[in-house]
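Below, in C-alpha cells: the form predicted alone, a single chain.
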Amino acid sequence: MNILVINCGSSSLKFQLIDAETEKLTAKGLCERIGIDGSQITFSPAGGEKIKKEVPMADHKDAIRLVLEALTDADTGVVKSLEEIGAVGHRIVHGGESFAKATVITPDVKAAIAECCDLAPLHNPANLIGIEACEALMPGVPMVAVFDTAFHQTMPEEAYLYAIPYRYYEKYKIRRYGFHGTSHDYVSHRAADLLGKPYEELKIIVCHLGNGASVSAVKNGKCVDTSMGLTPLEGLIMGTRSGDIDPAIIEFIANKEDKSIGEIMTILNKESGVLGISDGLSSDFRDLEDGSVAGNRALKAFALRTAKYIGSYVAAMNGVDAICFTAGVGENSPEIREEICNEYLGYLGITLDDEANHKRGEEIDVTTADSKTKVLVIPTNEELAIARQTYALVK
C-alpha cells in the first residue's frame, strides 16, 4: 500500500509517498510560498530527476491538487492513478491531552485538533486545511492524524506540570506537552534495534538537534520527560528560539524598551537562540563554525545547554544505556557531538571513536567497544514513522 505523508506549514507543504510494505520512498517534494507570489513546487521521484517549477497556489487545496497531479503525471509521475494511494498520514503539531497515539481522522478528531489551535496557532490551522483539502480531492481515502505531542503523553504528572497555580492547568491545560514526538519515537525504537535489546528494558536519551531542538528521556519504552513545553519555545537554545530563560526577562525588556508582550515573544522566537548569542551572525549552525568569537560563543552555549539536559535526564531515569543524536545538527556536526560528550559527559564513561564520530549523516555507533554508555547517531525519518503509524491503522 502506498501512503502519502503530508506535513502542512502555514505557507508550505512537504510530502512523501512511501510504499508501506517495503518502506521504500517512492517520491517526495515540497510546495513553497503558498498564498504568496512566487509559489513553486519541487517534485523528486525516487531514482529520477528533480523537477522544480513556479506555479500559482492560492491556498493549500491548490498545493494538494498540484501534488496529486505530480504523483500521477503520465510522464514523470510514480503512480497511474490516485487509486494506488491507500491512505494519507497527516503530521499534526498539537494534539493536547486528547491524543496519546495516531488516530483515524473523523469529524470529532478534527474538532479536537481545532480546539488545540490556541496552543499551536501557526501550525494546527494549517494542518486542518491540509486535511480538508485532501478530503475534498481524495474522497473515500482514509486519513490519519499523527501528532507531534502524542509520544510525550506518557510523561508522569511530576514531569509535565508547571509550578504555577494548579487552576491554570485545570482551566487551560497549561502544562508541558513536548514536540518532535515522531522523531523521538522513531530514533528511540531504532536505538533499541541497533543495541539488540528490548525497547521496554532500556533507558535512552534522544537529542533532536537542529534549528529546532529538543531532548527526551525514554525509560522502559515510555517518554518520561522532554525539554520543549507548552510550546516549542522552551528548552534548548535553538536556531532563533531562546529556549529556557528567566521569565522576568520578558517584563524587564518590555519596560526598558517599551515593547508589548507580543513584540517580546517575537524576539524570543525569531531573534534569539544562536542567532541572538552570535550577535546576528547566523541561525545556521554551519555558519557558526567559522572560528569567530561570536560563532564559538554560540556553539559553546548550545553544547552546554544540551549537556545539562542530558545530565538531568540521566538523573530522572537513574541511569542511561544510550544517548542518541539526530536531526540536522545532531547527525552532521561531529564537533558538537565531541564537545558535548568529551567536555561534559565523562562521568558516564563515554569514550568516543574519533574516526566514527567524524562521519556525517550515517547511522553509526560513535563510541569505542569499551565505552560504558553508547552514543549513537541515527538519522531521523519522521515521514517513515508517520507512514508506519498510518499503515498500522488502515491495513
Ligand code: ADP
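Residues that one form lacks are left out of the comparison. As the structure is a prediction and not an experimental result, all values here were calculated from the model. Positions refer to the first chain, counted from 1. For clarity, a rigid core is taken as the largest C-alpha set superposing within 1.5 Å between two forms. What changes on going to the form predicted in complex with adenosine-5'-diphosphate:
Core-based superposition between these two forms shows that the consecutive residues, three or more at a time, whose C-alphas shift by 2 angstroms or more lie in one run only, 360-362.
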Second form
Amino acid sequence: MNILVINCGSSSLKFQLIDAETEKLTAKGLCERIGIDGSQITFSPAGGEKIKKEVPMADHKDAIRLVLEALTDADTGVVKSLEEIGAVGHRIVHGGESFAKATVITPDVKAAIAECCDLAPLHNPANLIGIEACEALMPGVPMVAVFDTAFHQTMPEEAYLYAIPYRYYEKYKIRRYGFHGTSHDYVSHRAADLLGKPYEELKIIVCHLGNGASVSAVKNGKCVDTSMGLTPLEGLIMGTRSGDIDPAIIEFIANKEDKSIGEIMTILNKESGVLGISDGLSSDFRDLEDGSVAGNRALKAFALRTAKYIGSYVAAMNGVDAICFTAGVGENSPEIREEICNEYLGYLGITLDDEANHKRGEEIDVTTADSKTKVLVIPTNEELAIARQTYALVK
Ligand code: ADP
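Having seen the form predicted alone, could you now give me the structure of the form predicted in complex with adenosine-5'-diphosphate?
Let's see the whole complex now, leading with the same chain.
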C-alpha cells in the first residue's frame, strides 16, 4: 500500500509517497511559498529527475491538488491513479495531552487538534488545513494523525511540571510537552536494534540536533524527559531559537528597548540561537565551522549546552547505555560530536573511534569496542516512521 506522508507548515508543504510493504520511497517533494508570490513545487520521483515548477498556489488545497497531479502525471508521475494511494499520514505538531499515540482522523480528532491551536499557533492551524484539503480531494481515503508530542506523553509529572503555580497547569495545561517525538521514537528503537538488546531494558539519550534541536531520555522503553517544553523554544541552543534563558531577560529587553512581548518572542525564536551568538554570522552550522571567532563561539556554546543536557539526563535515568546523535547536525558534523563527547563526556567512559566518527550517512557505533557507554549515529527518518504508524492503523 502506498502511503502519502504530508507535513504542512504555514506556507510550505513537504510530502513523500512511501510503499508501506517494502518501505521504499516512491517519490518526494515540496511546495513552497503557498499563498505568496512565486509559489513553486519540487517533485522528485525515486530514481528519476527532480522537476521544479513555478505555479501559483493560493492555499494548501491548491498545493495538495498539485501534489496529487504530480504523483499521477502520465509522463513523470509514479502512480496511475489516486486509487493507488491507500492512506495519508499527517504530521501534527501539537497533540496536547489528548494524544499519546497516532490515531485515525475523525471529526472528534480534528476538534481535539483544533483545541491545541493555542499551544502551537503557527503549526496546528496549518496541519488542520492540510487534513481538510486532503479530505476534500481524496474522499474515502483514511487519514492518520501522527503527533510530534505523542512519544513524550509517558513523561512523569515531576519531569513535565514547571515550578509555577499549579493552577496554570490545571487551568491552561501549561506543562512540558516536548517535540520531535517521531524522531526520538524512531531513533531510540533503532538504537536498541543496533545494540541487539531489548528496548525495555535500556537507558538511551537521543540528541536530535537539526535547525530545531532537542534531547530526550528514554528509560526502559519510555520517554522520561525531554528538553523542549510547552513550545519548541525551550532547551538546547538551536539555529535561531535561544533555548533556555533566564525569563527575566524578556522584561529587561522590553524595558531597555521599549519592545512588546510579541517582538521579543520573535527575537528569541528567529534571531537567537547560534545565529544570535555568532552576531548574525549564520544559523547554518556548516557556515559556523569557518574558523572565525564568532562561529567558534557559537559552536562551543552549542556543544556545552548539549553536553549539559546529556549530563542531566544521565542523572534523571541514573545511568545511560547509549547516546544517539541524529538530524542535520547530529548526523553530519563529526566535529560537534567530538567536541561534545571528548570535551565533556569522558566521565561516562566514552572513547570515540575517530575513523568511525568521520563516516557519513549510515547507522554506526562511533565508539571503540571498550567504550563503557556507546555513542551511535542514527540517521532519522520521520517520514518512514509516520508511514509505518499510518499503515499499522489502516491495513
Ligand atoms: P530541520 O529539519 O530542523 O530544518 P535538519 O535536521 O534538516 O533541520 O538540519 C538542518 C541543519 O543541519 C542545517 O542548519 C545545517 O546547519 C546542519 N547541517 C547539515 N549538514 C551539515 C554538515 N555537513 N555539517 C554541519 N552541519 C550540517
